[in-house]
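One chain is shown next in structure tokens, namely the form predicted alone.
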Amino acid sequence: MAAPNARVRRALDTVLAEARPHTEGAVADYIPQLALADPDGLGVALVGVKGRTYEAGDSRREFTIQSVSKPFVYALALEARGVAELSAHVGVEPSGEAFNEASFDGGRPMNPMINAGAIVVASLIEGSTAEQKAQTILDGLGAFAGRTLAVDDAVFRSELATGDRNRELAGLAHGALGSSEDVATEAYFRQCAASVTAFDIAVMAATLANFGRNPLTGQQVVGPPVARWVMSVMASCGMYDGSGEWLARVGLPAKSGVAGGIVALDPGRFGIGTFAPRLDARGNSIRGLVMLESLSREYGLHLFSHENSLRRGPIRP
């Protein structure tokens, strides 16, 4: 019988090969700089809560984090301000609508995984200017990833020049903001332009799965109650208007981004990061969806599966 490490590596190679023939979809083009991405990039990484790491394909190719950042920035805000204060500004209910829709409940964005909610969360991060808030965010994302991260300035400038819809959402969320609309949106644009790899976001997911402790550095980035809260919101809201189907099919808390990244995690076990820039109509990576659904199905990773409940599946990172 193959060693556990070999089985995990073989599993990643297998799902990479399964995803490669899927050439449908297109890279995001509403942010001009993202339209320049190589559509054939394809990578996956898995990081266990005990620090074991596994990679396949373009797992170290850099791309911008985009909306994959949302649960992690939400965690940073929760750690700093607490659930009660955050809940006064943004809800935790699924919107059932696209990521850039004006989904509000009593003046609050429906949840922090849609753009309106994420802009509000960015406004509540420590700092009086957009640059100060963005640096706090970048430092926090780096703690989740276990390394210093940088903003891709070209992507930031591209988002700044074309982000009128997000400015409109900030205006609609004005009563929930913790700063001016301009400060909130600029901080959010910088947040989304942070440069990462599939390996980085797998480490970030593993840190949440490890209840806030980075398994590679040992740093307690956020407390276990915050990690649990964030993972719960990811499970119900992380895949936008496809969140219900995702939870039924794949059964893992997850979050996608329009540069092609997806994070998913199994609490107490591991985090996964995928990278593949071609997107479906909902803005989710098509090849990433294929890889994660295949891993869940073939290796019993679904949170509500019999195999996962017994922890007897072949993936034991």
Second form
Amino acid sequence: MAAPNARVRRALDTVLAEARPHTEGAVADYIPQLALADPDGLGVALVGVKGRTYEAGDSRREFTIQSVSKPFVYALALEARGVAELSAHVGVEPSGEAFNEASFDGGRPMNPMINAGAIVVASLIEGSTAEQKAQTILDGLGAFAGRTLAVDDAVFRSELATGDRNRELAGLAHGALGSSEDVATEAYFRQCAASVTAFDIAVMAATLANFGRNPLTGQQVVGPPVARWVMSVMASCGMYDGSGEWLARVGLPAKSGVAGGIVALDPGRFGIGTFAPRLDARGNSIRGLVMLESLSREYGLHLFSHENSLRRGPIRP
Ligand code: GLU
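How about the form predicted together with glutamic acid (GLU), since we already have the form predicted alone?
Time for the whole complex; same chain goes first.
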């Protein structure tokens, strides 16, 4: 493997320093256990599809994956059941509404990146009990991350105790569910409470960017067609109700979570994971947005940018 690129390491140090002064926003508190997070945690990691890794700040600090899990669990369900079957249960249109809105198209949730859609996806994962589904999910997320992951039990219990809105969404989605409402929501709560680091989610994103093959372990977790499909849905729906602006401004498929994680990726090149718990009004990590916007701008990462088109080269007839 070639020597790590000092320029990338410097870039991560630079964006970390740029993000640090941003102390606005607040940690999520609608799940009581999340309110206990250290608001000053700040980390970033970048993993290339050839397996080079770069990290800065609190890149190994554990936090719960929350909605960053959604594209990966969607990928696992797609791999097991195929696009046609999944599409009968959940759509792929941006909702333009908050993550916990009842955004439905007929009986189907609008997309798998909002809670209603993610609960339906969890219901379609193999296993007849919530524990079995959660284990399948945890094993799959672990394959993406390249290590065994565990559920943060305190966060899981906290979500279980306060998750009425998600139970309500499961009720509204009942026609699209592949299990009972209780099994679906409990599996989903365990999924959200999986404990990860910025480094883990960077490896997970790099696995998608590498068309389903984990660049550190070599395991083909999902096939290239599934990876392509999921990256597309991340691009259109991944950043809550800020998804359109995100794609125009930053131009990378991404997904954020309320514990402060964000993943972003450049297909065929790398995955990035950021961690910083203070959120904006839409639920996106403020320092995470600062870091990713800056990396995109400074290094021409926007998929539709001139720099990126030069890197990719013309199609020769
Ligand atoms: N477990 C959280 C919920 O369903 C996840 C939300 C998020 O990260 O967007 O409320």
